[in-house]
Structures are given as C-alpha cells and as structure tokens.
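Take a look at this single chain in structure tokens; it is the form predicted alone.
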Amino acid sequence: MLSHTKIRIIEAKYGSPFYIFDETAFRKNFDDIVKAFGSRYEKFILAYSYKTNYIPYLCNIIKSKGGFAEVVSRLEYDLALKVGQKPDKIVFNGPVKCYEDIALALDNKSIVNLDSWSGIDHVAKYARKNPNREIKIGLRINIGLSDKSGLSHIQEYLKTGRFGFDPADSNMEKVVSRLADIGNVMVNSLHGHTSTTDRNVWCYQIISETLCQIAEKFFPESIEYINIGGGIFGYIPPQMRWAKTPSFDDYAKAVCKVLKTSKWVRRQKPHLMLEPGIAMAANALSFVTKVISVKDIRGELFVTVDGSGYNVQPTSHKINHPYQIIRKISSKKRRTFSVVGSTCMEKDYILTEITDTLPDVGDFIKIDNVGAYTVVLTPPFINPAPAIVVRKSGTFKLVRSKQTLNDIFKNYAF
C-alpha cells in the first residue's frame, strides 16, 4: 500500500504525475499465458506486442524470459534490436513495410508476415538479389468473424477487415502462383490477427481453424508457425468488465483443441504463436496524479489533477478505472464528483461521477490498469510525458525520466 509520505518522496525526485510499473504482475501475466497454452500444446511461443507498451524495461523482461518481440513498424523493429532481442525472435507484422524494412528483416532471418501484394513485390525484388538463398516469408490472412446471425464481430462491427490477404481459394491460388514464379520463396508462417468487438473465445477458434485449413490446403509442408494474433482479455478488474471475460485457460482450451484435432497439425507439428499486448501490460501500470483544486460549479463537483485523460485512457473509452485516493489526512466527506485533467479540453475526464470521500488539495489519486496504449499514445499535448518508476526491493527505480522541453523540441528549427 502506497502512503502519502512515500508518494511525496517519489514526487520530489521525479515530479508529479508519474507511472508505477508493477513488474511482478507483468511477469505473472507472461507465466500464466505460457502455462495455459504451453501445457496444452508443447510448441507454444509468446510474442509480446510492442505497440501496446514499448517501455524498454518491459521489452527486456520479455527477452529474458525467452519470449519473442512482435513489431509493426521499423521503429519497433529497431527497438527490439536495441534491447538485444535476437533477430530470429522478432515477428515483423504491420500493413506498411518498405523494401528496406523487409530486406533488413529477411537478412536477419526474422519472421516477416506480409500484408499485401506490394509486400510480395518487395520480396520478389529481394529474391532477385539473393538468387541462391531460400527465403522464408509469412502471410497475414484476412479472416471474417460473423456469427450465426450474420453479425460481424470485427472491431467496431466492421463488415470486412482491412488487413491481410483474402483467404478465398481463387485469391490464395493467385498468391501461390505468384510466389512460385519468384522461385526461391517459401511460406513458413500464417498470421491471423483480427481485432474483435468482444474478444470472444469462438473468434480465436475460427482464426485457428482458418489458418490450419489454409496451411493444409496450400502450404502443407512448409508452415512452421500458426500465429493467431493477440487481443485476448487479461485480468480485468470487475468494475471495468464491459463483456464476458474469458480466462487464459478458456482461450487455450479452444485454440489447442482445434490444433489437436487437425491431422495436418499432428503431422507437421507447427509452432503456435500468440501476440498478447493488453493481456500482458494493462494491469502492470498505475498512474499517480496530484489533486490541484476542488470546486463546485452549479452543484457539480470537480476534482482537478495534474495528469490528464491522455495518461489514463488515450483511446477515449468511458469506463472508470479502479482507483485509490491517497490522503494527507483522513476524511469522511463522502460526495459524488468527477476527476478531471490538466488540459484545456472540456472532455478531459479521468474518473466520471464517482462516489467516495472527497479528496483535498495535495492528496493523490492512483489510477490502476493503465498499462495498455497509454505510454505509446500519450502526445506531448500541453504537458510533457511523465516519469515511469518500478518498485524494486522496497525502493523505486526510474525507468523513464519526465519529458523535458528539449526532448520535445530538439528536432524543430527555431
């Protein structure tokens, strides 16, 4: 439990607001996912989604535990190399990869999953320059997720997703033919990440079935990786549950059942790969922000803090996070109020209409479950990005300094 005194010490060293990284929770998420899937399918690989939270300290933990890095840009690919991730343990996804990106990844023997025909053109160019080398590539497959009523469960209920290759036989035959024309290229990975509305278990079952069927029909001897993507639920606090939240075991049972019943899988024995991001990072970061003012406007109570909604919910969802008010002195003034941020945006709400003992100026509020996308999506809007600390042996270690004016403006011409 963090005391007001302890937070004041951290504030004095690193400024307010700040993030606290819970390394124990992050490591437990890794271990629990590996146990759920690895106990049911031996050749399981966890590839951590860098885009969800690419704090190098986190990425180093993944590397130390034998996990892979899943990246979707050259920025993230270079970061994976910088933290010492082995190149053959980097999965390079994403819809936009230029020739130089693909060439570097193939030189390094990374797993490269192509998203479009332009990617195949880049590979063809690379193959012409390396005629004596067998070149291994992966394909991202566009998978529809409509239920029995015809309702699509793709993110935002989109009728059709925009990523990957159409899995229709006629289109896959064109892909196979084009790769055959290149000659020294083989497909060793199929990638099926599909963002869903509710992260339901049956979505991952469909993804697994589709990838295995395509592998068996079009690439029966070459596939080494069946990659079902990410997006699964992690440990969600009860107050944030907007849908039924399956456990890691629930996902693993459904997916591994598909693999175990596939004759092709039993014969070929591919690796099963999962790319969790939210499930790994969400509950591993908390945000601590200081109360600056408390005011009553026409009967509405507003508690203004020095952080902002960008630090807590940059995707602009409306669900209140778990929180704790850390006070200088105890209080019994129980009221209904909203916690609002430091920016000049009316919509900058951090907690909306909560009922609790009313904070005082100088108190702190700790917001939990903020590890997904906050660090990577927080803009330098009005305020700099805050420090990040990790608790180590009873003390707090800095893993990112508070952003300075020079950090933000060093690339500008004055």
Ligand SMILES: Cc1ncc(COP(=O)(O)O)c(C=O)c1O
Second form
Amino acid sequence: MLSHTKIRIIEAKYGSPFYIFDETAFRKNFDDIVKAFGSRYEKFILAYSYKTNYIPYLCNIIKSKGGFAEVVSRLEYDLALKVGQKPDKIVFNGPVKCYEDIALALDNKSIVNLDSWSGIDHVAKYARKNPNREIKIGLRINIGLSDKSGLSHIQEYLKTGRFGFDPADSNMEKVVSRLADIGNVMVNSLHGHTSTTDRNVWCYQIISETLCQIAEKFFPESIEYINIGGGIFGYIPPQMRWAKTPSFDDYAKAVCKVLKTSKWVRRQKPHLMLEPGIAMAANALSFVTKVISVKDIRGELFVTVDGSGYNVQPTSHKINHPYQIIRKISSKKRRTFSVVGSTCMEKDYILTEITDTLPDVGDFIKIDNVGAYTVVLTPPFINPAPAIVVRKSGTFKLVRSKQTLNDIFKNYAF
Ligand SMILES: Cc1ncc(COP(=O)(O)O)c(C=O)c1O
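Now that the form predicted alone has been shown, please provide the structure of the form predicted in complex with this ligand.
Zooming out: every chain and molecule, the one shown earlier first.
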C-alpha cells in the first residue's frame, strides 16, 4: 500500500502525476500465458505486442525472459533492435512496410509477415537483388469471424476485416503462383491476428483452424510458425468486466486442441505463436494523480486532478477503473463525485460519478489497470508526458522522466 508520505517523496523527485510499473504483475502475465499454452503445446512462443506499451524497461523484460518482440512499424522495429532483441526474435507485422523496412528485416532474418501484394512486390525486388539467398516470408491471412447467425465479431462488428490476404483458394493460388515466379522465396509463417469485439475463445479456434488448413494445403513443407495474433483477455478487475471473461487456459485449450488434432501439425511441428498486448500490460501500470480542486457546481461535485483521462483511457472508454484515494487526513464524508482531468476538454473524465469519501486538495488518487494503449497513445496534450517509476526493493526507480519543454519542441522550427 502506498502512503501519502511515500507519494509525496516520489512527487518531489519526479513530479506529479506519474505512472507506477508493477514488474511482478507483468512477469506473472508472461509466465501464466506461457504456462497455459506451453504446457499444452511444446513449441510455444510469446511475442509481446510492442504497440500496446513499448516502455523499453518492459521490452527488456520480454527479451530477458526469451520472448519475441511483435512490432508493426519501423519505429518499433528499431526500438526492438535498440533494446537488444535478437533480430531473429522479432516479428515484423503491420500493413505499411516500405522496401527498406522489408529489406532490413530480411537481411536480419526477422520474421516478416506481409499484409498485401505491395509487400510481395517489395520481396520480389529484394529477391532479385539477392538471387543466391533463400528468402523466408510470412503472410497475414484475413480471417472471417461470423457466428452461426451471420453476425461478424470483428472489432466494431465490421463485416470484413481489412488486414492480410483473402484466404479464398483462388486468391491463395495466385499468391503461390506469384511467389513461384519470384523463385527464391518460401512462406515460413502464417499470421491470423484479428481484433474482435468480444475476444471470444471460438474466434481463436477459427483462426487456428484457418491457418492450419491454409498451411497444409498451400505451404505444407515450409511453415515454421502458426501465429494466432493477440487480442486475448488478461486479468481484468471484476469492476471492469461486464461478464466472466475466458482465462488463458480457456484460450490455450481451444487452440491447442486444434493443433493437436491436425495431422499436418503433428508431422510439420510448427511453432505456435501468440502476440498478447492488453493481456500482458493492462494490469501492470497504475497512474497516480494529485487533487488540485474540489468544487460543487449546481449540486454536482467535481474533483479536478493534475492528470488527465488521456493518461488513463485515451481510447475514451467509459468504464471506471479500480482506484484508491490516498489521503493526508482520513475522512468519512461519503459523497457522489466525478474525478476530472487537467485538460480544457469538457469530456476529460477519469472517474465518472463514483460514491466514496470525498478527497481533499493535496490528496492523491491511484488509478489501476492503465498499462495498455496509454503511454504509447497519449500525445503530450496540454501537459507533458508524466514520469514512470518502478518499485525496486523498497524504493522507486525512474523508468522514464517527465517530458520537458525541450523534449516536446526540439523538432519544431521557432
Ligand atoms: C498484429 C497485432 N498483434 C497483436 C496485437 C495485440 O492486441 P491486444 O493488445 O488486444 O492483445 C494487435 C493489436 O491490435 C495487433 O494488431
């Protein structure tokens, strides 16, 4: 438990607001996912989705635990190299990769999953320049996820996802024929990441089945990786979930059952790869913010803090995160109030209409479960990005310092 005094010490050193990284939770997520899948299918690889939270400190943990880096841009690819991730343990996904990006990743023997015909064109150019090399590439496959009633479960209930190659036989035959024309290229990876609305277990069953079927039919001898992507639920605090969510074991059981019943898998023994983001990072970061004012406007109570909703939920979902009020002086005044942020946006809410003891100016509020798509998605909007600390043997170590004016404006012309 963090005391008010302890927070004041961190504030004095690094400024308020700030994030706290829970290294134990992050490592446990890694271990639990690996245990669930690895105990059911030996050749399992966890490739951490950098985009979810690419604090280098976290990326280093992934490297040290033998995980792969899943990256979707040249920025993230270069970051993985800078962190010291071995290039052959980097999976380069993403819909937009230019020739130079692909050439670098192929030079480095990274796993490159192509999203489109433009990617194949880049590979053809690379193959012409490297006629004596046998080039290995991966393909992202577009997965249809409609249920029995015809409802598509792709994110936002979109009818058709936009990523990867159409898996229809006629299209895959064209891909095979184009690659055969190039000559010195083989497909070693099939990637089926599909963001869904409800992260259902059956979606992963379909993804695994589709990838294994395509592998067996079109690339039976060359596939080394069946990559089912990310998007699984992690540990969600009970107050943030609307229903019981599947466990890592639930996902692993369904996926590994598909793999184990495939004759092709038993013969070829590909690696099974998962790219978790939210399930790794969400519960590993908390945000601590200081109460600046408490006001009553026409009977509604607003607690304004120095952090912002953008630090906590930049995707603007409306679910209140678990929180803890860390007071200087204890209080029994229970009221209903909202915690609102430091920006000038009316919609900048951190907690909406909670009933609790009303904080005082100078108290702190710790918001939990804010590790996914916050640090990476929050621009320095109105205020600089806050510090990030990690608790280490009783003290707090700096992982990122608070941004300065110079950090933000050094690339602008004045
Ligand atoms: C290719 C790919 N892999 C993995 C992920 C991670 O997803 P999540 O954070 O939902 O686990 C994403 C997220 O969009 C993705 O696009």
